[in-house]
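Below you'll find only one chain, the form predicted alone, shown as structure tokens.
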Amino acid sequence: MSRYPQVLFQNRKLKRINTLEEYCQSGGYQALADVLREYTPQGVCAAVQEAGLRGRGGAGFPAAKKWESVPADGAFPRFLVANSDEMEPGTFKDRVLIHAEPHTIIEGIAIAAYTIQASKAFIFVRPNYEGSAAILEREIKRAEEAGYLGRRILGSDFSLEIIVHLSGGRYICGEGTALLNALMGKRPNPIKPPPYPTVKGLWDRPTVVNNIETLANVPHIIRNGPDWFKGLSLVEKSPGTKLFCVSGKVKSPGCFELPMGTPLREIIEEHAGGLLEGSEFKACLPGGASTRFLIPEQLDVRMDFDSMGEIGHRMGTGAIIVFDQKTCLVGATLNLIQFFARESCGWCTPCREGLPYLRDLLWRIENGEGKEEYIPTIRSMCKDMWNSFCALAPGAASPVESLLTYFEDEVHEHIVQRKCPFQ
């Protein structure tokens, strides 16, 4: 039992989802009713802006600012897309949230759609999450039957249809503009703004893309107020709670709802049960596979957007992958680069050509064929990744760059011994 207030997981059960009836008994859909009765779209936006809600999908962009970027005189119909693609290795928070409390997601989608005056919303679900998609489809139908979705919701003038879209499945589909192309049946290449999707998105209409964890916070902000939401955090600049996934060499891997600003050491040692017997902390990826390795000297950093930025790291999705002293980080990084090279959409040269090149150099080092001149070449390639069309390549280069920053001696050891010293 967590010693911190549970918001998104307040009704989380061990072996089943929270039902519509149970959700309503705990105050569910009251925020939607209040919004439709008492709030203008601008009023909802102002409340979320005052609360300081930032995107939980990795970028941390302010949710209200994104909604406000939809032009008041923009075209209709408008669309909202709830992103649950979740192809980031180590990340499984969206799946857990869907299986715990689907109606807080549905209510959040409805309120956000009202705010931007969207008449149709899509939940974009990764292909491996067939069970999650089935849960959402079933609970959406129940919400419609109860009057919380569909035509003239709760007797208001607002109508909304929600469609669950099971993705074909690629990592690039988690990038907002590539996701929109995928939804339209096009090749999922990213689009370079301007125009931004909030001006010209799905079928050239204004479209907002939010992560489902972001949207799930919205009903609670409306119901309890911005000051309450700010008070949940342990830091001032990143309000609310966050769903942290912990995996790797820990005793109790899982998904935990904790205040923004919770120290990384506390997350690993208390909530995830500490490292396995005989293991010592060597490094972790603090926000999924596209973040930099974080070392023991940085274990006391607070997990929030600003605190992580101050030490040159990103919080990303909050997916913490823990490595111990027996793990070969050259091999681990090679594994990550193999994934990113495979998942590149192939649209731009740095990503299409650079990632396989990095993969080849790391493979040679790991398998005893490395040379000292590979190290400056890898460093140079990591810098070149920032010339790519979207954020996939820079993110993919992050663990590689930090491998050389913190563990260059381990790389040299592979080269000198002409084999992996951990084998």
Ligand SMILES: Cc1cc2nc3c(=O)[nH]c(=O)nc-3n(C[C@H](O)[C@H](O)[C@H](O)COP(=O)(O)O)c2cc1C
Second form
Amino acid sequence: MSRYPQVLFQNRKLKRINTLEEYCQSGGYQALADVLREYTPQGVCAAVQEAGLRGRGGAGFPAAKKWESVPADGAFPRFLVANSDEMEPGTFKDRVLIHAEPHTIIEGIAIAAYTIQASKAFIFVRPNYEGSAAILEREIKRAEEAGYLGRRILGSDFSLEIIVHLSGGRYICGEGTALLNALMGKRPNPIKPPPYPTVKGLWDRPTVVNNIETLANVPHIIRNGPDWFKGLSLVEKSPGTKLFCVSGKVKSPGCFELPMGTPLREIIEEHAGGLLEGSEFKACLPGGASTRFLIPEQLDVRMDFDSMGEIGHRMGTGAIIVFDQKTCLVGATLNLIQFFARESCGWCTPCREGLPYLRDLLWRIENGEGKEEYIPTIRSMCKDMWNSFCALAPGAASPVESLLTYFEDEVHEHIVQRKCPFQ
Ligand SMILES: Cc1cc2nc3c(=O)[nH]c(=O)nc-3n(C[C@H](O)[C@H](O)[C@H](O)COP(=O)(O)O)c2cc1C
Ligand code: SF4
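Okay, that is the form predicted alone; can I get the form predicted in complex with the ligand now?
Every component of the complex follows; first up is the chain already shown.
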């Protein structure tokens, strides 16, 4: 049992999905009923703005601000996309959420769709998550039968259809604009705004893309109020709870719902059970594979968007990958850059050409063929990644750049010994 309030995981059960009936017994779909009876779209937006809900997909963008940017006179039909592509290595929170409480996601989608007046929503799911997609399809049908989705929901004028769409299975498909191209059956290259998708998105109509964890918070904000939501957090600027998924060299890897601002040390040492017997903390990637290595001296940082930013890190998706003193970080970084190089969509030169080159240099260092002159080249290439078209390339450079910042000696050791010192 967690010592913190559980919101998204309040009905989480071992090996069993919460049913529609159980969700309703715990107050589920009451927020949707209240919204359709008492709230204008602007009223919902105001409540979510007051609560300070920030996007859980990685960037922390305020949800209400995004919804408000749909023009009042924007064309119809409008669309909402719930993003659970979740291809970033180390991230598995959306999958756990779908398996724990699918109806809080469905209710959140319905309220957000009402707010932007969308009549169709898509849940964009990683293709390997076949089980999750099947759960969503089954529970959407049940929600329709109960009158929470479909035509004239709960007797109101609002109608909504939700479609579960399996992604093509590439990391770039999760990027908000590439995702829209993918959904339209086009090649999933990102699209540079303006216009933003909220003005011109799917089939040129206003479209909002939110992470499913973001949307799952919305019914709870409506049900319990903005002040309650703010009170869940340990910090002021990032209200609510956060799903943290911890993997790597810890005793109890898993997904934990904790207050925003929980210290990273507490997440690893208490909730994830501490490091394995014989392991010492060497570093972690705090927010998924596209964040920077964080070192023992930084372990007391609070996990929220601003506290992480203040020490030059990103909370990302809250996916914490823990490495111990026996792990070669050159090898670990090589593994990640192999993934990113393979997942580049090929649209722009720094990423298409640069990531495979970075991968080759790291491969040589790891395999005893490294040279000292590679190090400044790698550093300058990491900087070049910021000239790319989308955030994939700078994200890919983050572990590499931080490897050189915090573990340059380990890289030198590989070059001097002409082999990996961990083998
Ligand atoms: C390469 C790449 C992959 C991404 N994958 C995901 C993803 O799987 N899920 C997600 O919610 N956001 C992902 N994002 C972030 C989205 O672009 C977008 O910011 C997010 O879905 C918006 O939701 P939010 O405002 O609720 O956080 C990705 C971004 C990049 C650059
Ligand atoms: S940075 Fe990479 S993934 Fe993004 S547009 Fe350029 S080539 Fe494609």
